[in-house]
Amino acid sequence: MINIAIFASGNGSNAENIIRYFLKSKRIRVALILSNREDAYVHKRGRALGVHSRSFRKAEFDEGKSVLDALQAYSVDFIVLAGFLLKVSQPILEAYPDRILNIHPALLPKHGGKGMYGDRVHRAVIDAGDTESGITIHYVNEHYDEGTILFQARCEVLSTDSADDVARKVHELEYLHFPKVIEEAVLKVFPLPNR
């Protein structure tokens, strides 16, 4: 069995989707919750599903050793960032190449960087009256959104919409497209054994 971690600090939707969609599969199966914030409501969705959390804070993140331990100890093989909101240290960076992704609500390189995340990506979608949003799906490196793109997909944005039209928008493409793309960057990294 492969073993995903998902690192969230917040309400948890897209962690709550990831694992469903995982529950099913017969290969992958989320096996941990991470978050910066022992109040963040992933962690009641993640325990409602059978999956362990944790919480550690912003210097145990940045140091590394606590998190890669709990990350061991738990046999993680891949690591998803479902609405963190913090940088990913060196440390973790280099114990998991090329296997940690990211969601992104809006089309990079457009709206990206440190401090955009959530409904300041919408506002700021809306701000430059963009026609079209979306998801982008990308690898993590050492600098905010930018590491290698591995998938995008859109939506209309209307010139009557609101932030939150948006939102909820982007919402299902993450909700669609998310778990899929996981599960399809996680089998590249660990292939089916031939037969």
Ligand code: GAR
Contents of the next structure:
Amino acid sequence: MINIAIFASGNGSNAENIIRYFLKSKRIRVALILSNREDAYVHKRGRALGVHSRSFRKAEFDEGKSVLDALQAYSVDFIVLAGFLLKVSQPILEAYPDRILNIHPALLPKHGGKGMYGDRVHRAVIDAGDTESGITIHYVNEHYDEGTILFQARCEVLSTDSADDVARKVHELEYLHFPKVIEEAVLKVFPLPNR
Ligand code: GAR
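Swap state to the form predicted together with glycinamide ribonucleotide from the form predicted alone:
Let's see the whole complex now, leading with the same chain.
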């Protein structure tokens, strides 16, 4: 089995959707959830689906060792950030080159960067008067929201839309596309053996 770890900071609805998707897979599974918040709802979602989860402090994450130990203990091959708010630290980037994907709830390079997450992003889209938003799935590098873009999908933003309306449309796109894009990216690194 190819093992994925999901890093999440909050609610974890994407994490749950990804776990459920891979429950049907014979090759890939979500082996571990990691969070910088002990009280994040994602832990409950993981537990309910039989996925172990752990939390860590920011200092531990930046230093790398204990998080890398946990990833190794679960033989993690690939990392997915799903609503994760910290910048990925150098030791983790080095241990997983081109093996960390993030989802951002807007069409990068617009509305990205430090502090741009969740509803703040949707409000920025509305404040800018944008007529569309969407999702961006990209590889993670040492800068916020700047790694190579792998996939984007768009949705319409109406002048009457609230941030919650945009969030709903964006979440729909996330649930539909993110697991499949993860699967493709993972299988590119670990292709099916030739028969
Ligand atoms: C998702 O919309 C994700 O794209 C966003 O946080 C939300 C988490 O929702 N990520 C970012 O804003 C990262 N910059 P969830 O916890 O319900 O999956």
